[in-house]
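Coming up is one lone chain in structure tokens, specifically the form predicted alone.
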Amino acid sequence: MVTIRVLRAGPLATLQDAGRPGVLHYGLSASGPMDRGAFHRAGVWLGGAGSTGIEFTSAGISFAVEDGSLSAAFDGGAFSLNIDGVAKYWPTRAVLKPGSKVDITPGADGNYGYVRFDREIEVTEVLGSRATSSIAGLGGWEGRALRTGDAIPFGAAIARRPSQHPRPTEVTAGPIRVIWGLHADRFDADTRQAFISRSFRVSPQLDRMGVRLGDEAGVFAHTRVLSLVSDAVVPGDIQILGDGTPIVLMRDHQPTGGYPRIATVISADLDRFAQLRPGTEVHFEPLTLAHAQEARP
């Protein structure tokens, strides 16, 4: 048996796998990693990883190996990593032995980081996935965020393949690309033009459900209260709330929404958007659906 013990966990540190797509009709979002690219890279660079890893937020996480040994890979954002008191490069991979202590603390950029292991985390699948759904309270570790003292067990080692070397990833460059949303025509032409020509700012009010944006330019300041019949929403939808606040829906979004969606962040840019820290200025750039599909990872 291989076990790690959580020594410190920032808010919303959770177990995630690729998620549970196809269950929206049950009232559940797909969940899964906020930065899917970083989660995937950690598994590739490890050369064989269990489907489930740890997602942690900008506060970081610390854990110790209590029994056995295992390999781990680290990616996402830009964090500071110490293993047994020795500073390591980020991102990287490492062999963890019994007694090894891993301490991840905030770095220069990013909201989310990942640890993948060469063993499968032994938790029960719910609807075909081990991903934690923060809004529904299911999956992952008892349906909740990780806490100090949790002892996470692992199964057999995963067959290894040739691994690749990690490389740094830029998370803040360029505008965030969008396609016009289902309700874009409910906003007048001047508002739509201002939406793509003015800037917004990532607010401190962000989590796995959504990211509120500061509208310092007053793009939606004079938008009348709009309310619609609720219908299905998807990650990346940009809703305009009744008070004019824009909110970008994320991986644990509610299943339906009754506010108009002016645009949707394309899937190729949603990882990058998720990593933008509070205070970051955001510009949106519209694409055609065809171009959005071409950019799809």
The other form holds:
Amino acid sequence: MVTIRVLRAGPLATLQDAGRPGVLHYGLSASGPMDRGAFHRAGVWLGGAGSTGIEFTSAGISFAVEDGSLSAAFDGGAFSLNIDGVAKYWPTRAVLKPGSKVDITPGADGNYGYVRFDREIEVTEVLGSRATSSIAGLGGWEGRALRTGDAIPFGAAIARRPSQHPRPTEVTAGPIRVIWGLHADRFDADTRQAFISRSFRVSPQLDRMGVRLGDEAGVFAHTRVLSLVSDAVVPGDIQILGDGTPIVLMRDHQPTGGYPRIATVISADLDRFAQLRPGTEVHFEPLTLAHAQEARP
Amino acid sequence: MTPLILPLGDQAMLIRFGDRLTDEANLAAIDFSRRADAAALQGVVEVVPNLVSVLLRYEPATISFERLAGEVRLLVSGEPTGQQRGREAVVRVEFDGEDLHEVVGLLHLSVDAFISAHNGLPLRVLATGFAPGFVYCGMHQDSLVVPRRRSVRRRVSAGTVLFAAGQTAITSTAIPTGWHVIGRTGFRNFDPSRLPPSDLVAGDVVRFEAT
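Starting from the form predicted alone above, please write out the structure of the form predicted together with its partner chain.
Shown next: the complete complex, the earlier chain at its head.
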């Protein structure tokens, strides 16, 4: 059986597939890749990939192929990749032979990278998906992040079309686009104006559940919103906690929220937001719903 | 009851039946979620009832927000569904939680009187979804309402029975909570190895019994 062994896992390296939508009323968010576009591109590189790949965080991951051969594709952010001692471009694809060692180390950009394979990772589906939910501790590899020593088994090879070079990642700068949120009307006009005219900063407190933002301008320093009846949450919701901290809820978000939500990051910009490193300055720009639905990443 | 129809991000709509948790708003949300499930609207990929609102996730390529809002208004104004009752479940509780004595003190009741008042009437599952399998049950009569605790417990285990704000809640996973812990149950409403993973859904009826 084709197997890879994890030699070094940065924090929060998890197995992910396209996610587990449709289970919010059971109290579970959909999970899935933090950067869906990069995850998809890795599959395009292979011309056909197993549904499940490895998502790793900025510290990277190392693994060795123990048995058999695998084709693999790497994408997302900008990492340093070394296969059997040879430096490779990023993103790329490669054929891994028995004994091959893959070493992914921090690179210039991004928080999340992906490796996908031409075989399916053999883990049990939970509620129709192999994605790891870090908030519920289920799915993926025993419901947890990968650790050194884990031996991941693979199934039969996936039928592949000729592989392609995916459209390269366009480095888009500029504001993160939002539409006004469920509770925008609970914030006064000055606060709403400051939200879109002042800048925030990605804080080091970020994970698959949410990204806390620094609010140096004090936009929400005096925000007091009475407690709300909780409603369902969607990825990208920007919630203002009781102490005024803004938090952008991500793929493993809490299923419901009772704090006010001033805005929601549009679907087209959530991948790019997920890749912003701690310390990055963020501006938010409001769009109408119609423009948000037409927007491209 | 005319609800508020709001966009939630660019792929979801929230239909809100009130700003406060009332019986009326909760029943309207549950009734609407059943209608939306039964209508199986094209382009709607998920229906999520909340305490006083319902989330519809939709595919904008299949149905626009405006068209969906029109469908929602039609569903809301349609004939009442006759309040189908949900399924009934009996949940057996050991009333020995660490906050039980504080709760009965706040209510000026003996433990026995509290248990008998608590279990006296069947409760409705008001909502699920706060955490895997978590259920809110209510509403208790006004004489059984206590506020939440001032501080949050960082972790209570699965099977904890919680009490606050006129409701009793049951955990199926370990969670942090600011509610009073009044007891424990062997009942679990979440088993990820099964589909569906939960037995109780919003609108079901729960009868509590002391073990």
